[in-house]
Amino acid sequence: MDIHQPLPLLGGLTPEQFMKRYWQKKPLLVRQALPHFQPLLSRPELLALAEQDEVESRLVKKIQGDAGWQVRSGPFQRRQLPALKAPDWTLLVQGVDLHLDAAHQLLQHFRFLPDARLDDLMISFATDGGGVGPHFDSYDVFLLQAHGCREWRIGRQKDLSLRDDTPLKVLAHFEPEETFLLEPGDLLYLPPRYAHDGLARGECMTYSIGFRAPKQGELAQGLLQRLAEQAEQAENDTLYSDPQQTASSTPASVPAGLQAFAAQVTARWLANPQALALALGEWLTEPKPRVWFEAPEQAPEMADLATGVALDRRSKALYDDWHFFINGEGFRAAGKDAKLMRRLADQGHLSAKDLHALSPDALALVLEWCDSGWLKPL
């Protein structure tokens, strides 16, 4: 993507621009930023989603008068939903780009970010007066209008007290500053911690594209956990030995050779850029819980990919200076292959000719992936 090009999605900005005005800083409306867009999918095929297993889902009631919201997660079969005549209700159904390809080609509008911050495509179908309450989000999000209208009242909130009768996390004390009807085609970009409220006015879809930002100690624990694989894998694993230890009177005292040995070794993994980079970005590509793989019913051959292989839209791909990551694996990639496997993550795709081009090792990870169902013919 042209990063310097003016995009409708942007209202005419360039996504240079968008970054640099608007990312993490203030609110973007934008009338018509997919002219004449059309839902991805209907009512009944969203409703069908919601009744598989694998698809994360959750329907919100609002109760009459201020008395709050009623939660309850899913699966769901059709008639364990409200009517559709019934107002004051909401489905939401997570991670819909896992399951539909026109979702995660619809992800590819937003390519100008880091796919390492890309979190899901969440879609909100809603009755009349439906909604979740006011709240505000801890990652950046982008809401598109898909179907009917939704009115929008969005405010930058001081007091961030959350209600304590109610399952979800309502602010206590909501104060809009702004409103807006977002109509079909229509684009709200909100920054982190903005406080929003949206209400459908009669049925409508809302398409969430949201952004995640790991709290530091998820990020922490998820580091630690692949550096402490990375530590018990690693062939120079050096025991610890205490020849000078002397007798002691308080058994139950943990030896300061003990407590040094211990700092010294999580100190030398942590100060190693190469493990920490492989550790993050495994973590970063780590499939959620939800997620499989369909594998091909025969293992695929170069024959089977005479016009090249894409990645499955489960899959993430990611690099940095010295890895490719997919799907929660880590390889060491330098020269041509680095090149290929970059342009893999980045386009999504590899030609016969990239194929052709691959070293031996590298094209037989390319088979092993297709044959997880990673990768698929072209």
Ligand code: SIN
Given for the second form:
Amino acid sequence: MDIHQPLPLLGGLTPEQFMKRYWQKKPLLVRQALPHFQPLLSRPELLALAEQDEVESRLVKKIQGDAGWQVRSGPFQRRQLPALKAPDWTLLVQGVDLHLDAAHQLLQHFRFLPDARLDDLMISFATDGGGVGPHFDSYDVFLLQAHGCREWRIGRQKDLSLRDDTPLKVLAHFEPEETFLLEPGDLLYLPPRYAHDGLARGECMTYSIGFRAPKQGELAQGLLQRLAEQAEQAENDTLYSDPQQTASSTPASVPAGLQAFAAQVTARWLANPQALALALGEWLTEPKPRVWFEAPEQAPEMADLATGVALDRRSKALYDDWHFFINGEGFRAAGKDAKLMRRLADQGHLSAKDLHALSPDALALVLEWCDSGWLKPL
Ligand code: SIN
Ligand code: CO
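Following the display of the form predicted alone, present the structure of the form predicted together with succinic acid.
Shown next: the complete complex, the earlier chain at its head.
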């Protein structure tokens, strides 16, 4: 993507300008960000997605008289949802990009941001008056109005205290600063912790393009676990030795030499940038818990890839200076193979000519990934 090109999606800003002025800083409202935008799926299609076990969904109902909200987790059969004529309810369907090619395609508009930061496309369907209450999210979000109208009240808040009488995280004292009525094709970007409250004005659908940012704790856990696996597999694993150990009259005390050895080995792994980079890439590309790939009936052969290969919409592929990562697995890559694997991750596909330029080992991996359903013949 040309990051110096003004985009209607960003109200005529270039991605470079948007990142400098708005990203993680302040909201941006863009009217007709996607002119002539057509919803990616109809209401019955969305409701059908929410019936499936592998699709994460929630139903949020406002209780009359500001008494709070009721929340239930899916899947939902059609009869388990309130009547379409009933006001004040919302169905939230998470990860639609994993289930629908068109949703995955929509996310491509946002690839001026690193893939490692992108989370998913959530679709919310609401009847008149529906909404999830005034709240703030920890992550950046682009709210795209896809169908009907939604009124957004937004504001920076001093008081972020939450109501304690309802299962949703709803602000107790929301004070909006601005109100916007979004129509189909309009887009509202909100930075993390910016409070917002979206109210459906008639039946509507809103798409949330959500981002993720690792928390320190979960990141440390993911990396240390993977580093530990690497350490276990290391070939020249050295044993602790203690020829200087003296006779002990306090046998239960941990020897200082063993403490020093422990500190030394951990520090050695943490100080290894390639080992850390490998762990990070594997962690970042780990498929989400409900993701299943569809393996082809027959193992593909080179002849099946005559027009190239593309990443399956569920696949996550990233790279760094040393590695290529796909779906939680990291591979060392250098030279021409690295260049082509990076192309696969950035562009989402490789042509037949690209495939012919791969080394036999890399080509064997490509066939293996096709066999796992991670790549598809074009
Ligand atoms: C919604 O679309 O109903 C909720 C999205 C949000 O507030 O983050
Ligand atoms: Co929100």
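Numbering follows the first chain given and starts at 1. Model, not experiment: these values are computed from the prediction. The term rigid core refers to the most C-alpha atoms you can superpose between the two forms while keeping them within 1.5 Å.
- Here residue 258 counts as shifted, since its C-alpha moves by at least 2 Å between these two forms after the core is aligned.
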